[in-house]
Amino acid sequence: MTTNSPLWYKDAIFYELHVRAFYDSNADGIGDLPGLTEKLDYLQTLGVNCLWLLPIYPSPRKDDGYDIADYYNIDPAYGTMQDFENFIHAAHQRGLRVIMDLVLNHTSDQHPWFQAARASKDSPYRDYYVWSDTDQKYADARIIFLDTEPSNWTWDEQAGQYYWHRFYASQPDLNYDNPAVRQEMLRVADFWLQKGIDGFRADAVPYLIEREGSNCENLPETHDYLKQLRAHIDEGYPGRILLCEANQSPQDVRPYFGEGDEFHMGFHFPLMPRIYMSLQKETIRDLQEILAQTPPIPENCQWCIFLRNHDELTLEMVTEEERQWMWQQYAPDPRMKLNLGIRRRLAPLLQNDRARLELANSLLLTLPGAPIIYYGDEIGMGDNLLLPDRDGVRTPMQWDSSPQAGFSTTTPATPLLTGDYAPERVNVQDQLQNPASLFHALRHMLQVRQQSPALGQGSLHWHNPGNPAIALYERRHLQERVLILHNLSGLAQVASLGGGFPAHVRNLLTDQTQPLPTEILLQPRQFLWLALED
């Protein structure tokens, strides 16, 4: 597979990591860019090929870096601009691409723009934000952080007005009706693209523009600006990508691809809870339904799919009944809930059951879309419910069984995990040395997937196995056909294939040729990737 293809992202395997939580090189208890650079060989060994970094900009960290105080610098806790440039160079040398978070919607209230804006109505920065004499405007916009924010408006005593924010009150929204803001954010994109990054994951894009009488989401004017951003990047930086974070239904995300002229990629948020529903109900129905509702996207676009990430497992895109069911099944302890979601990692969600973990990853790697692996999930790390908000799923990477988990030579700023997921039980070093570990199972699956364009770019065709516990589908690309079987059940199940398949197939995961009977007995939670070769 050529890595220089302009469509490289369609076959990419992404790895999302928090620099703060990855590896501490200078013994201050906080992960940093030189530390991440030291661990690039590990990421190359795992078999991912694009890294997504959570925000590394200067920030008061009221929202773990998504509250940016300076778009043009590196937070000193993570290193220097030179450290960043060294990291990019070292990643590219290993064939690893890098994307960063581009937080378009809001800044920190500590940003000099906002400080200037609140200080004077005459400041040119006043119009960088959205102000009002009343908190009654845009009343149809929902409140996203229900657990913490009573309103999308907050009174600012110094400014003598209310300011608008879709997230925390410490994150005032930028005003995209101001041409200066639009230009400023193009300059921010230029700055980092000129440093050599391979694109951006654009944060919270549905909320850029506000209009009275609307819910202030997905507005045409928002799409106008995003198309302008895409055209700007295409013109100056061919081969770089934009990945859209829009937690919406697939029908509402579809416009963010435009006609192939807006985002290259978009997260498929609603697919993710349906994977958990299917695993728990042991039936394929929920998965099939959401994929049936997913509209086709332009040829040069790709979905991004994931099992977990740095936020809560969001349940915004399910019905109220489904949400209550998911909470009942996956968040029995009230501390596991956050906003409209679940703040747990992959391994605890699946009862640390090895067969379920592999089955979930097999679904991730064979359903349509480019997969994202969240750091630590490749070794089955756990979460810490005692930490506030989303910090429980952002704990330090566990490199070995030593007291500081090989993350640092001092006590980490964020506490390490204890109990079943403590470093002495779950760590990279032990799993690298054990060929039967989760790490090696996932690494092998990633290697196989990289060799199969059908799994990255292929179309999806469902087959009826005569058994709702079996997910039976085919991925096709050019002449390549791969038949995928998943037994979602904890019991052995029979899949009926019927006719139309070759008599012999190659099992991609064992590289063995085997006969293909018309009925296959699948062991509990077994999965097969079969190349249909004439």
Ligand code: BGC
Given for the second form:
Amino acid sequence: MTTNSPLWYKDAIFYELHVRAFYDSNADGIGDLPGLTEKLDYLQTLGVNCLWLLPIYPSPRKDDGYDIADYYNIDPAYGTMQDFENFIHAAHQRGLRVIMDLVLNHTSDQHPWFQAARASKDSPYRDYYVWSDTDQKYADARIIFLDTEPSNWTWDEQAGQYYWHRFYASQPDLNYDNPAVRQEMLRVADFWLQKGIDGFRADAVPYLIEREGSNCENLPETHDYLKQLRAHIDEGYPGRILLCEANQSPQDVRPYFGEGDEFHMGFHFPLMPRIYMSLQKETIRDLQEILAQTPPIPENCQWCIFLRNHDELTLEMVTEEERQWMWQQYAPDPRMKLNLGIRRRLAPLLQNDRARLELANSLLLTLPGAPIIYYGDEIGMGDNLLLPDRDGVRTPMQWDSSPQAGFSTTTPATPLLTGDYAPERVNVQDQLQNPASLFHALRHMLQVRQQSPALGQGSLHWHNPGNPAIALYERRHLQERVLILHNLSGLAQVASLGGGFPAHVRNLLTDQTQPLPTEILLQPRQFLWLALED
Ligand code: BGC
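With the form predicted on its own done, generate the form predicted together with this ligand in the same format.
Let's see the whole complex now, leading with the same chain.
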């Protein structure tokens, strides 16, 4: 683990995983907590610091667990509470921290609160949700799951009213104008923090509050509640973190950091598609533009950056023209599109091309923000377009080349990948054994990054290499300076450095000292991490 510092998250490397898809210890075809616990050594070998677990609460799984039916338990498919406690203990023993999803905005329609709410207008739970006699209120709120939901309102026969939902109709929104709801969700946070977790990835936070005449996102009342949640956590559990999922422009995410009194971390959603734009256009422009538009954040805060996650590669934060371009470039098969995004994994997106995969990961590990690696991407797993919704990017982790991929001793509930990404072609065991594998390349990059506070939390300074195909920037922290070069192009390119740099540098990835000429020839998609030492 980086340190015991309360600011540990600022230079941590995160790893997002689905317990369901990681390792099945009891031969039922579904990954579970004892299975994950068995695989902690692997995660330690990879060299990450903090695990983010997708929801493991009891759920009818209409949204793969983001539809929670009970906030205070573990879905029996994933194990028992004791298994959970054992897992947290084992992770901490290895210096790995753990955060979990806190789904504030909505419950499952199977949650007893909603069942009671819909059954009677007099139930104290009625007001836990947002009801209306018409479906015309809050008309300025956009629909997020565009491919399936015609409206944010659904008529409930039993209740005799419409209820409000920003996601699937099976996920009714909680009513944050109700103090009982606000209090209840603080209790939920307490429950898991008392189990020893290190924080939460707070799901879908822009949508907590609705107001007529607004788009019902990022409202001041929503921030008020989130600040209350933060104060509550700071008071009872110092050192634990809140990571904000707000798929918004950098300007609109900025308030979620408050004055360092709201979220510790926030995903940088708009940066992600621009990494793909830059890789494909082979120019730095889109990346530079979005980072220029990114406001500074308080000293005790950090961005979280990522290449892929469990959702579709979202294109909500690009223009309509850019979205069409991204779909054209990265989603040539209509089945690859979902809502306003692309439901593919990193390796297939980058044509399973090793140089592109390393280049993308190098950007991830050297741009400002704490990186998140999505499980399976470290070995270049693919996706399955035949599976519905986002399931195709959540297939079982491929541990070896055996028929069940070492994931289970029985047929996995979610099918394994086939073809170019089948377990016999892509699996952990082979890559662990092969020092030239993607896994080892990435592991090495993680090790180097862990040793460099500048890469972890340094400031960013662009230089002009006189060539738009080259990303040339410096990360600085205290006395440490690291110069980063990326050739985004598939052709060799020259970077002009000009003056102001030392004559010799240490190449962090090879650990060699080398002269630094004023012009550097970079091979196709080559990248360099150079320590500038006097
Ligand atoms: C999660 C999704 C989920 C949605 C509703 C999100 O943004 O990442 O997977 O479907 O919230 O909970």
